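A single chain, nothing else alongside it, follows as structure tokens in the form predicted on its own.
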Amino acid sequence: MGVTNGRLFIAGDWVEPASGHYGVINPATEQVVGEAPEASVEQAQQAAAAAKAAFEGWAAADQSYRSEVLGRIADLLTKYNDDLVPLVQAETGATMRVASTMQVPVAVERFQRYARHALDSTLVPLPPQVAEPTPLAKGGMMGALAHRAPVGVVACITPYNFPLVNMAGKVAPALAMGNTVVIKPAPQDPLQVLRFAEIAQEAGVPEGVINVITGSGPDIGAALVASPDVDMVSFTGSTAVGRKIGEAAGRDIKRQLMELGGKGAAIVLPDADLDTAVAGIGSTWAFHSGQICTAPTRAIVHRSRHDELVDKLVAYAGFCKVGDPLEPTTVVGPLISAAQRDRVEGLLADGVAAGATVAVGGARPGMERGFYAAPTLLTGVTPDMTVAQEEFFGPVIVVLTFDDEDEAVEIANGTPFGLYDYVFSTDTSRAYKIAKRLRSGNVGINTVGRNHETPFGGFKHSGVGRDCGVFALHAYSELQSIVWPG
């Protein structure tokens, strides 16, 4: 097996690419790390045209089957791992911590988990109800449950940060709900999941319950979401993307599950442990180079404490050596491209612009090659600036303080994003009590550590619906209310 085959996979076949190829690039070395096949439209539609003829078999499937299929794929993407991780590490610039951990172990429980999933009862239970007899029908006792049916066809669009992973959340679900789906990944680094896709068949998946086209611009993507085989979009990525793919999918009521952008708040009371707050906050330099939608990029402190967490953040920048991610001593590595690269750095030439200070970092690292940005922090930051409103998606922390709670508050909500918001206090029960005010769907209260069982998405322009542990089952399935006689 191997990605270097450059085909599409499409009911249960390799196919040829109608548009050629394009190159995979390694984010620390600017090397090509493979040529990745570039669909058409027609092929994408063609994906999903074999999703719908694939849907009603595997949906009828005996559950055990369908749970025994989603261990297969765990049970072969933990014996091929030593082959997985470096080509994750490859295409995403992660360092061997991350790729090794936090990338393809995940995609493995998920899976485990969902095979575990596959057998829950799709039955909800309702008690029975007394109907008066009415013109439409004679009274009497009235029984009742809801079944939990699967969507259809799911298009699965996935982001570049966690590649592997982010498609087994959507993926293993969908499928263990009886869903078929067609996944187009990130054009950044989508050999991966063509990887997955040879290992998928290797799991006896049949034939067009999984599909996988890759392309290098947006037309591939859209296609999907207009195809009137796909019943439901599941993306993951930017607000400003998630927008159009909302405004498209609603044309055809589409069902959709969005998990968008993010502005992390971590609110710092005054009794704040403020070792435990600056692990937290820091894990923006140290986890996957700031690329993550749920990290804690604004600082909200209370401004008795604002110059002692500057201190320790300063302090704990030094810790965070840029480098090769493939040295066991590099914590922050490259970030996905030269263009990511250039915003995260056009954002922080705007914060200073606005009177923002640059308190560690700020400056290009000075490595030969590759898409590196220094963890960065910038202190003297407002609310209404642009670097406290909009995401970076890189290693970039900006400090702001509050004098009271409401004020830390409104600063946390003040903006268009509500992921994942913490608070760091000693008193868990006013931190709790702050956290029932945050506009977030995910609170952390002195940690940035997950709960998988939780529902994960967002408030306002951070997403739509949730997934996650069992509700993960309900958002790619539908409710069918059935009603009988006592």
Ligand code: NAD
Given for the second form:
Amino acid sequence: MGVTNGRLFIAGDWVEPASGHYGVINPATEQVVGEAPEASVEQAQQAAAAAKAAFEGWAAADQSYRSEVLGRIADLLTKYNDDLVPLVQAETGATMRVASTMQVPVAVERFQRYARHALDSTLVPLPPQVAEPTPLAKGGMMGALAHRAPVGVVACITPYNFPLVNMAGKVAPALAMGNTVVIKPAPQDPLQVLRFAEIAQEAGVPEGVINVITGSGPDIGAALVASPDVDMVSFTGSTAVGRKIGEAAGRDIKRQLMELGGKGAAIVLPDADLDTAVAGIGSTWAFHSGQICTAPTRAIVHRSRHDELVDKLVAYAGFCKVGDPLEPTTVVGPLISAAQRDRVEGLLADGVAAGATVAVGGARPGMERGFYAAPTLLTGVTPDMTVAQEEFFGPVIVVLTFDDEDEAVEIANGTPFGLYDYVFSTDTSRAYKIAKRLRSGNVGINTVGRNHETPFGGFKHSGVGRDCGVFALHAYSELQSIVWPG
Ligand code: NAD
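Mind giving me the form predicted together with ligand NAD, seeing as the form predicted on its own was just shown?
The next block holds the full complex; its first chain is the one shown before.
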């Protein structure tokens, strides 16, 4: 396979883009990785129409057939792993460690998981009911069940940070349930998703079941959301874009799954094991340059442990080597783009102007090329500051202090977000009680590790709906009730 064939994947065909191509930039070298197709709005509509035309056949297909197709995709992703990893790395700027372990293998795992779930019964048994006679019906025993039906055509619109993983987290459960999809990857790194389309084709996905359109601007995503052929929008990205999509999708009562931004709180109680807390909070620097929606970016520490925690975090930052993502010793690679680096730098300047102190980092690393930001710790932050409220999506941690538990919970809950929070304490029952007070879709106690059986999603402005585990099957289905006289 080449880097990309430069075409869109619509209705099982490779189609020349109507609006030419644009260059995809390697965030570390600033060199062009490849040319991505620039779809027109009409081509976005054609992709949605193709998915609609394919829906009835795919929805009616044997579950075992859908399972086999998903399984073959997983096998081929594994087969082409060594081709994919360098492309994933070049487009995203991820360190080799992240690109090789957290991108293709996680996408494979998702296709394998939903190949298994494609075989699950779609029936939800319900107890019979004894109904009294009414003017409507004569009453008696009424049998019933509910059936999970596919929603229809799903527009899968994804962000730049984990292009294959985010795509797989939508496409695999959507297809398992009998939906068809149009994938619209992020403009910054879409080439690997076009490669994925080649793999899906080789795996024997029927024409129109998977379609991929790409483009540098928001118009084709917006066209999908507006298309009458699209029944559901599954979106992962920023809250600002999610709001626009929600408004447009709401007008046509389209189903929505929204996985949006985060501003993770990490509450560090007086009895916390600080090494555990620092290893968790430090992942904001050490994992994908902080471009993670679930990152524990706000350290909310009891005043009695503040200085100790800050000292340990500063020491940890010293081990986070910034540099060429291809170097095995590099921990922090570049951000995705100059625009994202500018955003991080702008927010940092705002924090300093508001009175925060840079305990470590702050200045742009002195690389010749690439969109780098240094692992940065801001102390003296108060809850009302912009740096405590807005998502950086970069390697920046802010430190806030509290005196009692109620204050810690109030600070943690005091942003519009509610995606992933953390509690660090050696008293896990106390941590559990605090976790239940957090207005956040997910809470980690003494860990930033994930359990992939859990429902994933956000409270408040961090999203609507849940995916992961079996919950993704619920997200991509409609419940249909069927009743009969017993
Ligand atoms: P983004 O919101 O800028 O873009 C996401 C996608 O939306 C891209 O494909 C983009 O082209 C598309 N888009 C932009 N405008 C659109 C419109 N008007 N209509 C339809 N589509 C449109 O996000 P990003 O910068 O790629 O990613 C970073 C954001 O994603 C962060 O806020 C992060 O927290 C969030 N994120 C959330 C999760 C989660 O699971 N909650 C996971 C990863 C990233």
